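The chain below stands alone, shown as structure tokens; this is the form predicted on its own.
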Amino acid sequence: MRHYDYIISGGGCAGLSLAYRLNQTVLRDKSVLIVDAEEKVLNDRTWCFWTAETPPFAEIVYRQWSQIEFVDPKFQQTAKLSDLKYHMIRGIDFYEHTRESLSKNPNIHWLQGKIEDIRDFSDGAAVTVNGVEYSARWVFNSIYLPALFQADQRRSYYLLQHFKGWEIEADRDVFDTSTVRMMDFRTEQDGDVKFFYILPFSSRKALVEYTIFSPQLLPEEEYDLHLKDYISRQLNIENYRIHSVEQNAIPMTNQSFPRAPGKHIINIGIAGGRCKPSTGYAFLQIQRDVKNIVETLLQEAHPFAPIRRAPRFHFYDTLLLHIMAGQHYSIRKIFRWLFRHNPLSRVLAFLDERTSLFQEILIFSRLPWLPFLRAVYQTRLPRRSGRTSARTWQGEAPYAHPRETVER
């Protein structure tokens, strides 16, 4: 059995981010095996995030924007981001950049294959790839394994954030290249949360995405029908070309993903719960997490860095998921109040879990209070089977979609 210091299961955002950060420290002398089922030679996803600081992987940021727009049938707002910028990194640029850097280190090894099993033992862990076992002192897993996630249907909420986007090119100038349309709720909600999202790349090119928070995926043709209708009716574009199609589904749950399924195994990325349950944004959370993991390895010789998250944000996510899952109130109205009655900087800081308790009190004081009071009461009780559980997601890795994907 071939042995390494570290095995990284999954060569996506979390796995390559961890390897990249390890390679920038004295831990570059450790032997590392990176395993992934794919070659990562396609632009298969996109990550977006906002920050006032120099962004992670600044050298490969594909686009950045200085304004954000919110639209619904009763309210429209375009606001400057001030010192913040909304950034986008393409998957292919990320893969090529990290691989180029890591390939210069002879201690880093690559293996393409399907990971069939991860097991823990007394002084290390092992992964089985294509029937062959490889061992390491520590295994970092970024691949969702259903056997490691036991759903608590009575006390937790499970939805999907699923979306499909078209990168289109119009026959005329139509897009404002300085502005991301973060949410456009001008579509029927039908008891779920549905909106459109636009990332403009030029005055004629943009990614136009249809996003839904609900328990189940839609029939494939329904995404296309809504995209066609929105582009025609709301954007007033009749003639356009579709250059690429992006699609994915991300779990939205307040149940904790297992962080350490073994004494020598640690879950990272979405498999480790590094995706905000109520929004789906993950990139910055992943970067902060791998930074903490590497620092813990350096200082304490183990990777089990504590999750640095104030418990109250888990509570806020639970309230929003409860409202979404139970159809007690229109989420469209809540977001309208959120953007209408708060400065944009405070909204984004709240969504990024960087607000103070005082700022959060200000935010909630300007939201409709009844749905939240009801949610506070009802989330203290075990959930009954029946109507509520019918609106929960059940199943295996919904975000392991075979198509090209875009992530928050």
Ligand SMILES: Cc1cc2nc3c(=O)[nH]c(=O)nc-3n(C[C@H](O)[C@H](O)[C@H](O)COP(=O)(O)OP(=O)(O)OC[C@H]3O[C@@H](n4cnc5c(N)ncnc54)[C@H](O)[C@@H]3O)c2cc1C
Given for the second form:
Amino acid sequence: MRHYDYIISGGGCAGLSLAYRLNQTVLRDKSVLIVDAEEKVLNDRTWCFWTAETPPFAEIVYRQWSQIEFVDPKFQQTAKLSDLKYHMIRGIDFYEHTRESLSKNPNIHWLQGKIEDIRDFSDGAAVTVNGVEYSARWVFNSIYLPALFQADQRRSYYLLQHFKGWEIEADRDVFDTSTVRMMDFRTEQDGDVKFFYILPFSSRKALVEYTIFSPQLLPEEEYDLHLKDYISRQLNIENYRIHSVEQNAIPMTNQSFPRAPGKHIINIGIAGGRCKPSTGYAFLQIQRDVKNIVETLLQEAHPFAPIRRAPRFHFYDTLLLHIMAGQHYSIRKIFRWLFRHNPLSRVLAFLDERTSLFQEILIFSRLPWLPFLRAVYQTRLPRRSGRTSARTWQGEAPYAHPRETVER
Ligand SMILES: Cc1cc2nc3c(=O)[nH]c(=O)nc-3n(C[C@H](O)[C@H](O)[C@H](O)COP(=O)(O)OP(=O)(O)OC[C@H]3O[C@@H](n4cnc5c(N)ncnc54)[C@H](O)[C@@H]3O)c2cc1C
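Next up, the form predicted together with the ligand, please; the one we just looked at was the form predicted on its own.
Shown next: the complete complex, the earlier chain at its head.
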């Protein structure tokens, strides 16, 4: 069996970010195997995030914006980000940039293939690809298998953030290139949370995305119908070309993800619970997490970095998920109050979990109280982390062996 110091299972955002960080330290001398089922040559997603600092991967930031807009049928607000900037990185630029940099290091090996199993043993762990096992001291897994993540429905909430976006080019100048339309709620809610999101790339080109927070995906044609309708009725664009499509779904749950499914296996990225449950933003959390992991490897010689998330943010996410899942109260109204009665910098700091308790009290004091009081009373708080199911994954059997969840 071929042995490495580290195996990175899944070379997407978290896997490549981790490899990139390792490669910037003395750990560049360790042997690393990066396994991914895909070649990663497509622009399969765009990552946006806000920060006042130099952004991670600053050299490949595709666009940045200085204003954010919130729109709903009763309110419209455009606010300056002051010292913050809203950044966007294209998936394809990230894959190319990290591969180019990592390929210079002969200790880093690449394998394209589907991981069929990950197995922990006494002094390491192994992955199986096309029937062949590869072992390592540590396996960093970023493969998230929704079919194997069992949310405890009685104690937690599990919704999907699903979306479809078209990168369009209009036949006239129509977009304001300084402003991201973060949420446009001018669409029927039907008991779910539905809004449009616009990233303008030029006065004629933009990514226009229809986003829904709900338990189920929509029939395919519904995404298209809503996009068409919004572009024509709200943006007043009749003639445009669709250059590309972005579509996917992200889990939104307050149940924690198993962090260490084996003594030598650590879950990272979405699989490691690095996605903010109430918003679906994960990119910055992933960057902070891999930084922590590398520091822990350097200092402690193991990767199990402490999770420093303040429990109160978990509680706020749970309240919001309760309100979204219960469909008793309009989330559109809560977001309207949030943006209307708070400075934008405070709202964004809150969504990025960087507010103080005092600032959070200010925020909550300016929101409609009733749905939150009801949520505090009725809410489901998970007692333990989500388990990896013993069931094999239909026809494709990653994690064929059930493993105990190791909490560190
Ligand atoms: C379309 C889209 C847009 C997003 N936009 C934002 C955003 O704007 N801001 C933000 O903060 N977050 C965003 N997210 C959420 C999050 O940042 C991304 O999902 C991010 O890519 C998660 O990183 P990851 O490493 O966990 O997963 P991924 O990047 O998906 O990496 C997992 C890798 O595992 C590979 N893989 C899967 N199964 C196997 C297998 N069996 N064997 C081998 N390899 C396998 C996949 O090919 C993939 O490369 C977005 C997500 C999506 C899907």
